[in-house]
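A single chain, nothing else alongside it, follows as structure tokens in the form predicted alone.
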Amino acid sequence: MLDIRNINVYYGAIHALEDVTVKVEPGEIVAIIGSNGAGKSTLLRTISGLLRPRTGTMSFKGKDLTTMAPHDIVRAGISHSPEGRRIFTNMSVHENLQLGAFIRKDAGVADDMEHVLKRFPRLRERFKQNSGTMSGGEQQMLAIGRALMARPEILLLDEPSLGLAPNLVTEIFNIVLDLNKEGTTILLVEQNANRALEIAHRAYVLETGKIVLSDTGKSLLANPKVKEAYLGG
């Protein structure tokens, strides 16, 4: 479904991603774990077209993404919920969700918004509220809901649990599982490696811009090197 092959991405002279290869099959949850600065967010930003690989190829369902504009990548079926939520804080919940469907011309937008509001009841309660006044957890739900409004086939989630209380972390991961069960393929970047590997079908370990390990989520949970480096023992 998503085929990233040997991409090299630079920030000026800094080699941020080096020969990175990642594949995502339909219906999977694939996790990318690694320490701060490993290149996890850079990978998602590159898939979204916000950064360009200097070399290598990226394709989605056979379509070449390498030089495709970000809005065309969304149209192709890839939606990105970025690190730090990046909601429009001076706009209401309703307006943020509308912007998530900006590229769509079909008649199903209202039904999809209702589906998002059923999934996130707190967004319905805050529907007309300025989104900048909401809690961190509510803003994260809005960021995911906004991404879903594009009706993606694959959802890129960047650090969805960052800065949230433990009970909200559990809620967010349950939402990720529910979305996947309903048919959305997910590429998940997450510093909470334990939780990410628990729900992932497969996972990659990224270190200083390079993929150093890949396996099933369960196998990486049991891997001594992964335990020592990322799982607290």
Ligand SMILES: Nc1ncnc2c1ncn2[C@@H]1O[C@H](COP(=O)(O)OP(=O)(O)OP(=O)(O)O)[C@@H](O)[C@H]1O
Contents of the next structure:
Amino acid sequence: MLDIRNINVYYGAIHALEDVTVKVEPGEIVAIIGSNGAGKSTLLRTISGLLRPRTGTMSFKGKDLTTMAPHDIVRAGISHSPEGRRIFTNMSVHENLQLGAFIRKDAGVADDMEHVLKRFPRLRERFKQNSGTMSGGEQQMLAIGRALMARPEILLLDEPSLGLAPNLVTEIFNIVLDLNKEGTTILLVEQNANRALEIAHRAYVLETGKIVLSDTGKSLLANPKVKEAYLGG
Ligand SMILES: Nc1ncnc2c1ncn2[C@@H]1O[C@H](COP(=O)(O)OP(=O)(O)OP(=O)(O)O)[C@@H](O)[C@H]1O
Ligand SMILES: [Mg+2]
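What's the form predicted in complex with this ligand like, now that we've got the form predicted alone?
Following is the full complex, with the preceding chain placed first.
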């Protein structure tokens, strides 16, 4: 479904991704784990078209992504819930959700809004509230809800559990599992490697811009190198 082959991405002279190859099949949850600065967010930003690979290829369902405009990438079925939430804090919950559907002209937007509000009852309670005044967890839910309003086939999630209390982390991971069961393919970036590997069908370990390991989530959870470096020994 998503086929990233040998991409090289730079920020000026900084070589942020080196020959990165990642594949995602329909229906999978694929996790990318790695330390701060490994290049996880860079990878998602490149898939979304916000950064361009200098070399390498990227395709989604056979369509070339390397030169596609970001809004066309959303239209093709790829939606990104970015790190740090990046919601429009001066707008209401309702307005943020509407913006998530900006590429759509179909009649299903209202139904999808209802679906998102059912999944996140808190967003319904806060529908007219200025989103900047919501808690961190509520803002995270809004960021995911907004990404879902594009009705994606694949959802790119950048650190959805960052900064949340443990019970909310569990809730977010359960939501990711539910979305996947309903048919959304997931590419999940997480520093919470334990939780991510538990729910991922497959995962990749990114170290300073390079993929150093890839395997099933289960195998990586049991891998001594991964345990030592990412799972607290
Ligand atoms: N706009 C930028 N300009 C220059 N360098 C950047 C820029 N954005 C990221 N980098 C560098 O690229 C590298 C990868 O950053 P990236 O944000 O992808 O890491 P990450 O794995 O998402 O880290 P974290 O877990 O902290 O979110 C880092 O060394 C970072 O400093
Ligand atoms: Mg990041």
